[in-house]
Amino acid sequence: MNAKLPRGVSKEQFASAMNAMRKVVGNQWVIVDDNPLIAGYMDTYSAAPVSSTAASAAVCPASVEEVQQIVKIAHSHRIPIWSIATGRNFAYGGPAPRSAGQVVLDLRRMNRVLEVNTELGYAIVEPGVGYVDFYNYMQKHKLPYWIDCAANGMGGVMGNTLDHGVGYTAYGDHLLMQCGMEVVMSDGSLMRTGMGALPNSTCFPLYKYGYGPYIDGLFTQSNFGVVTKIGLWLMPEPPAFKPFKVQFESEDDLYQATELMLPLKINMIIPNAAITTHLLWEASLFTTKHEWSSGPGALPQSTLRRIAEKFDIGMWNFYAALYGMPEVVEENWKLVEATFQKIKGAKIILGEDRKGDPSFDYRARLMRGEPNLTEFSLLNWVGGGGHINFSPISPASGDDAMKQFHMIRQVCEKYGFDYIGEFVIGWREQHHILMLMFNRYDADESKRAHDCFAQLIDDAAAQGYGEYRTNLHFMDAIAETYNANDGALLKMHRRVKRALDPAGILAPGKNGIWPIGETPETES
């Protein structure tokens, strides 16, 4: 055993820890430092060293019985576990802990769509369904509903739905049209939220609150218990879908935009999640960086004109889409047609105008719930592989557009680093999607990277922008700028951790919940 050990943890108790899993999983399915397949629980994007986070083992349950029987070894060892889906986040970090020693409580082995009930349309699903497994088996089974994916095709919809996620379609907004769920807690004991709490409950995916106080979100963006199903509300496919875009030429188009694109949301004309895109999100699917610069720094905006010109690519490019009866999808569009009419020089596509264009039809493909994997491009754009998200929220306001885009674009450029951003329209508020690609193989421009992100941190919490969510390494600076009030709500959630999982064990240091190195029943 030559991996770091979980704090103030024996090699003899770990063994001891390992041995007792063994005989719960069976020997294959707990993999250790000596074998290869550990490298897989590795944060292999981030900008932060590997080692940082290296897992000292991982164990796969294939059953909530047994992920019960490991999280009561783990409490009784006092062993601490970091609990997956698919781990196939592509943005916000891999399937690695937080911090390294901890054992991942890997959940892809419970990868079983359980229910579809084609009348009530809803699903029920375990953790390790995967985007595209959920979508081949509607497919297969003919179903009458859509899912709703991430861009990332080979994420997992429990994980995205539990870290807040959100998108394309009408039911973009996942933990919305998340009803019910299952929790092992940290002594090993099963508890259904909602209506799953009464024996026989008729109505567990179909009614949210149940009785009494509404919990389902506690266990989101936590570390209060092991999630392994979920019921979620599926879409009825749409008797017409038409999805479009629309390009603008200049970057200061995009107040006017956010200004006509909100009274279309509110009043569910655009019933999606609308997106705009920069420039470069778009050009990654087209060319890389170094076809138009071997030099340091950010591309200048003479380049990004060439770009745009070259490859008939906006300055900022919208998607959204209409659904519904036919006859008011055509009504609505007269009322969007004439809305973007009256940026100057907007032009507005559909999809007859752009056959064989990857950059709408992928884009059309996630607005009715289809997964792939074409935003993977981006890897491109600068070589390497490295990237973090940083994602705050504002009021989808154009001035907090244009706010956000000069602040975070110049941090940026300071740093060297392509604004490389999207807009994301929800319900009255916009997630602003920053992808700060850099290679992770030059020790330089990953600090530099790890610098940047740092200081768009705190620049946008001095703006009254908070993230919606993060990298396993900025979790704590996070959680740390939401301190309004002498950090009431972190207090809160600690009173609550401190309850629930006395011993520490559940995902020690998730979101600033828990500090690594400390315990519940040692804090003051």
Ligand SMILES: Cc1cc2nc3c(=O)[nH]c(=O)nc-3n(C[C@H](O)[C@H](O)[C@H](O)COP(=O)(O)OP(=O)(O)OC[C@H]3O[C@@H](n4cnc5c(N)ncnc54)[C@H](O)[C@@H]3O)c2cc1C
The other form holds:
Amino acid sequence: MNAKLPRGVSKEQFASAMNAMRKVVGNQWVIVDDNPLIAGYMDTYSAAPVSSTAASAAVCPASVEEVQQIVKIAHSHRIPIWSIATGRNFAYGGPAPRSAGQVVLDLRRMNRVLEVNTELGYAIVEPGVGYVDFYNYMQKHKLPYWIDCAANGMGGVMGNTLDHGVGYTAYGDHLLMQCGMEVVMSDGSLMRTGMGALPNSTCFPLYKYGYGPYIDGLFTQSNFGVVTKIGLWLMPEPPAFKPFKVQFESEDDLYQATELMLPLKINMIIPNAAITTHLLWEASLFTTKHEWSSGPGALPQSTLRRIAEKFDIGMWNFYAALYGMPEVVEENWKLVEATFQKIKGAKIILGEDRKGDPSFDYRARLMRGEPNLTEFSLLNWVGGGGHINFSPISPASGDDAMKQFHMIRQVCEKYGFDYIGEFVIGWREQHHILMLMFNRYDADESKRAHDCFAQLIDDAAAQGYGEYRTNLHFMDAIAETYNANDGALLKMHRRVKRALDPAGILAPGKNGIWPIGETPETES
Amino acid sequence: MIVRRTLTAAALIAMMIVGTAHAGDMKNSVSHGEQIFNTQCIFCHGQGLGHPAWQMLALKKGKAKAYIVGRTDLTPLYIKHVVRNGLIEMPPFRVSQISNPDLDALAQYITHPDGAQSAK
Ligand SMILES: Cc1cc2nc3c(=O)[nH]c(=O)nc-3n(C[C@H](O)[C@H](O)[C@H](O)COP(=O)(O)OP(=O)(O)OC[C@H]3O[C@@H](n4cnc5c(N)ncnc54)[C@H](O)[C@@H]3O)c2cc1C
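Can I have the other form now, the form predicted together with this ligand, not the form predicted on its own?
Next comes the full complex, this chain leading.
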């Protein structure tokens, strides 16, 4: 008998729902919390106790029809269900639901690549298609397209896209490259967006906007439906690919590097989601904190300098790539070289200069859409597994980059943590990603990490910076910062929630969107 | 030239993820286990820098034990426990990602990559 229950649900109601769900998916695919397999649904990395987001059960359907039936049962029994696709949302909560007792709807078994069209350059995938699966599929069939993956190669196409994730090829803005969506609504009905609403149309994965309001975005970072298919555009394998790195000697070079990089990005000379990464992000591939300090607190500047010298890493490191016809790439390369040579001491590095360097290697692989997990070396920096990502958006300007860097580092140091950060460069902004690393077996350190994160949200908001996505435990706090005009946006989200999911069964609390009568306060 | 081609494929991925190991056919089971290792584990557990699990195990247990495949001190039971529950920096794997028969084949491959029968 399971110990946990969703809030407000009786034992009998829960048992009856689970029995009905077993009839749909088979006994083995309903995992209640007395089954040791429930361990796979825990958030093993966050700063808060695992129990605070422990699921009461997980249900794993294998088809759209099964999803519809499960949603109907959840609806009639008032069971909250939290959808995951590949369920590897590490740094943001992994496979766990927003609050204890919610039932995870695990869509990993729906793992088919339904279609790849090599003439029009698109694919249609189910929720469970992981990056490695998708990459292997393309390789196996020798298709002339690349995939685009996150640095967490365990993740997958749909889950990452729905949480507004990024990759590193020219198609790194995943939601931008998504086209067409199929959604199970909270009453179990099935809807297709855009051209998918027109019977017999083949334009579902070709034209995003269809007719009338464009609504795909409503089903991202939200809880208005369960997405069961998405179309996405694929990047043709380019004839030439030139990944490169530029190392900068001084932390202050971030200003000039950002200013000089921006015109290259806006003019699409550099078309990919390039990054500027700080020393320690790179260093964790080679060394750990314990090798440099046994005491508490952030490493001092003098130690950072020694690490930079020992491993020949810049205080900042810019990675990007050029793609296209060889002649064009070479012409653009001249411009890139001339641009970065303006920065005193900048070191421009190509693949042949760094054979066997794991950091150049994994970055280059990501920039051509080859999944890997090298970046998990970050977890070795302090050890103990804990990590949560603080990810504010910054204008791609030198001033903003410096301001955010100093602000975040100062707060990190106050709480005794190293600044381990990078800027992922979008079309005109940067996602500033702080990986807050801590030993989650140390209660004091976990608490400090939690408090540090909370202060970062407030300090960033006070300066007009907001986060693009977040960890389960901070979803409400961040939603509250987007509060212009008396919270008009969040109020609108909650109104939509009421209209589309009046019973409030879908992922209650996702990104601060709670159903009627439920609030963050009643939750805690 | 771009060739028009639309693939509607189910089989491959389904095979990779939910394939079952047949008892008695150990050679097959090992190659199947190896295939799972190569899709689910190798990016962390491959050899050398760039592989975080190798790096962490080298640090904690020495380089000789950093690569888990072929280690004689790991039992299938322990491996399966670690995969299902995770271990410090390593995340757990759900049964929807690696089925129980697949996990058996995987543990068999790690303990006996040469294809020998493992002690239960
Ligand atoms: C070392 C490291 C590196 C990382 N690198 C990156 C990176 O480069 N880029 C990046 O974007 N992130 C990165 N991440 C963060 C995260 O791990 C990835 O984004 C990962 O891809 C998310 O997991 P997933 O793809 O399995 O998505 P899932 O966990 O399946 O889904 C994410 C969320 O989307 C929602 N969702 C999923 N499926 C559905 C559905 N069918 N219907 C409705 N809602 C749904 C749910 O709220 C779910 O929690 C990194 C994390 C770490 C620790």
